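Single chain ahead, by itself, as structure tokens, in the form predicted alone.
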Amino acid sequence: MHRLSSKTLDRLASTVRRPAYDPAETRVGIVHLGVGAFHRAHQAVYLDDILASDPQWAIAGASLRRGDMRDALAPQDDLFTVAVRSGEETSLRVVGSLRSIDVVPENPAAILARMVDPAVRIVSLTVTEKGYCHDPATGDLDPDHPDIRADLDDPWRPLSAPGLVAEALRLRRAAGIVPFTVMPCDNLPANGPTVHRIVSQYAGLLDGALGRFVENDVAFAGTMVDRIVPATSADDIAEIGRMIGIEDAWPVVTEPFTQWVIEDRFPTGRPDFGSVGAEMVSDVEPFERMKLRMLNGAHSSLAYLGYLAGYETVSSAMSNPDIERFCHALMTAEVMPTLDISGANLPAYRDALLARFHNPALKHRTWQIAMDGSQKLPQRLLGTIRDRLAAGAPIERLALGVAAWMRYVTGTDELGSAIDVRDPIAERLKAIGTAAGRDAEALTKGYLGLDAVFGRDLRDDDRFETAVRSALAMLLDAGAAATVAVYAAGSR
């Protein structure tokens, strides 16, 4: 079978949408750190639409860890297929907005050179919560993070996202080139101000003047991004190859829904994001809070409970009426009362989320969503819990989501089999679980002692500790399926 590339576009099946421009005639205007499935199914698609009329906004990508994405896409001229699945229907398009991928550990100078190019006016990021090397409980840079320590020792060859952004800004400043706008696209509360603070703090550790420059003279545009993008499987690759008529080594699969809300803060210019469906706003925080608390909070709770109950995918977990009722009740009774967003129809948004979770065409694994929970919980559940505690309101379902995470990270499932826990502090989580055994009180106190996750306020809050311990005890004694049935009914 022929391989997807610029030379084989004419061999694509007639049903496949192709770039409405010549990718070779575009110019790089955006550097993106963290090229992965989500970026390729989300931001790269918006830019693909823009390039048809404005060719100066192609993307130069960077992988911060591995070269597998580069190795898969380079022989394809960095073209790839996006498969949009809903029910039994699949629509296909080939995206050409990504022009290259550099692998940072192999050659940090190469990506820095791209970031210093005056034609680049935006540096965007999808490096996941853990990629910012920060303390999730405070939102500040973690100066003791191994990647940050390594970059501070050798700042001219940075490997972390804060190190790369700060060094590129330093080089531009030294060369008299105006700074680019930094556009984080990750699930962090107030991601624009948060990443601004992280990079400023890192730069300040290197040089006080550089820190002040980043703080005062560099624009950080906050965003809210939303699209469910499961990991691509071998079956996906084979099926998509059959459908498009040629081989694509790494396509991406996603859902029809997509949303991008962007703070309009680009002093040196930007693409016309609004012309392709993005929402340009002066304040992205209300949209971000709604998505983090409703979609991501419910998604994480569903993932931990679903995995423990034996469900491999989100849609299969949602086939359990108790889990569906739990997600509905979690959002309605405990999350939505913390949101006051002008013009937002929260019940309609909730119903749309539940429908998206039900999409059987997306094989979104609960195990995948469960990754990196120590970094995700503060953004997805704990902020809502703090607001509910401050209001004296019940937190039982939110606490069950936290307890389900605790049960999951012990590393042993309900049948006694090992769980492959992927988390930056996985060894510490396992050690706490091993020491506490099946003692709900000891487990709760052990995990709440992780100040970087829970802060001291939640650790010392008796209402929170009691609610989590009660939920965890039921999970240990009765199992996830029986527990979620009780909490879905609201009898706790």
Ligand code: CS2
Second form
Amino acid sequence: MHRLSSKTLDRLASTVRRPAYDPAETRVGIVHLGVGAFHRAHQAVYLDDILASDPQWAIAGASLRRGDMRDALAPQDDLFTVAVRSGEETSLRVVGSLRSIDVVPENPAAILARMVDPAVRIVSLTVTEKGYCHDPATGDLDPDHPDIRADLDDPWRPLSAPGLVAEALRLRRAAGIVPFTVMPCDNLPANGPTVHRIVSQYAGLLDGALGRFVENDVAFAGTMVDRIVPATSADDIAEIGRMIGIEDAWPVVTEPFTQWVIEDRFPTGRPDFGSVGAEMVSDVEPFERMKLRMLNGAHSSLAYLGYLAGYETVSSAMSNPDIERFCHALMTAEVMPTLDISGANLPAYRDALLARFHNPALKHRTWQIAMDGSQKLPQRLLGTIRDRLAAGAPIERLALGVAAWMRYVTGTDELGSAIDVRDPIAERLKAIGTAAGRDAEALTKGYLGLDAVFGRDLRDDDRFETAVRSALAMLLDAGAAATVAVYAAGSR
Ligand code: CS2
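Now show me the form predicted in complex with ligand CS2, since the one above was the form predicted alone.
Once more the chain from above appears, this time first in line as the rest of the complex follows.
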């Protein structure tokens, strides 16, 4: 079978959409850190549309850890397939906006050289929550993070996202080149100001003047990004190969829905994002809050409860009527009252989310979403809980989501089998679980003592502790399926 590349584009099945421009004729205007499935199914697709009329915005990508994506895509001239799936339907397109992938640990200088190129005016990031090396409860840089310590020791060969951005800005400043705009595209609250603070703090630890420069003279454009993109499976690769007629070593699979809301703060220029469906706004935070609390809050709750109840994927968990009713009730009764977004139709937004979670064509594993909970809980559930506590409003369903995370990270499922818990603090989470045993009170106290997740305020909040403890006790006694049924019915 032929392999996808610029030379084999004409062998693609006729139903596959291909770049409406010659990728070799484009110029790189964006460096993207973190070329994962999400970036390829989201920003790279918008830029593929942009390049059809404006060739100066191709992407130079970087992987911050492994070389597997580069190895898969380099023989394909960095072309890849995006398969959009819904029910029985699949639509396919080959995307040409990614022009290269550098692997940072192999050679940090290579990506720094690209970041210093005056033609690059945007550095965007999808490095996941943990990639920012910050304290999730406060949003500040964690100066003791091992990657930050390593970069502070050797700042000219940075390996972390804050280290790379700061070093590239330093080099540009030293060479008299205007700074690029930094555009974080991860699910962090207020990702523009948060990442601005993290990079300024890192730079300030290196050199006070550089810290002030980043703080005062570099623009950070916040974004809200939304598209569900499960990890690509071996079955997906085989099936997409059959459908496109040639081999693609690493396609991506996603849903029809896509949304990108971007804070319009690009002093040195930007593509016409608005012309390809992105929404340009002056304040992105309300959109981020809505998405993180509604979609991601429900997603994480669904992931822990669904996994514990024995469901491998989100859509199979949603086929359980109690889980579906729980999600509906969680959003309606406990999340939506905390959101006040002018012009947003929250019930319609909720219903669209429930329909997206039901999409049976996406095999989105509960285990995948369950990853890195210590980094995700603060913006997905805990901010909502703080607002509800301040308003004296019920938090039972939100607390069940938190309790399900605690139950999950003990590392043993309801049948006594080990759970492969992936989290930067997985060891600590497991140790807390082992020390507390199956005692709901000891477990709750142990996990609430994690200041970087809960902050001191939630740890010391009696209402919160009681709600989490009673949800956890029921999970331990009755199991996730029975507990969700009780909380879905609202009888608590
Ligand atoms: C998911 C997100 O894996 C996860 O934690 O909740 O990746 C989610 O699919 C996206 O944010 C949707 O836009």
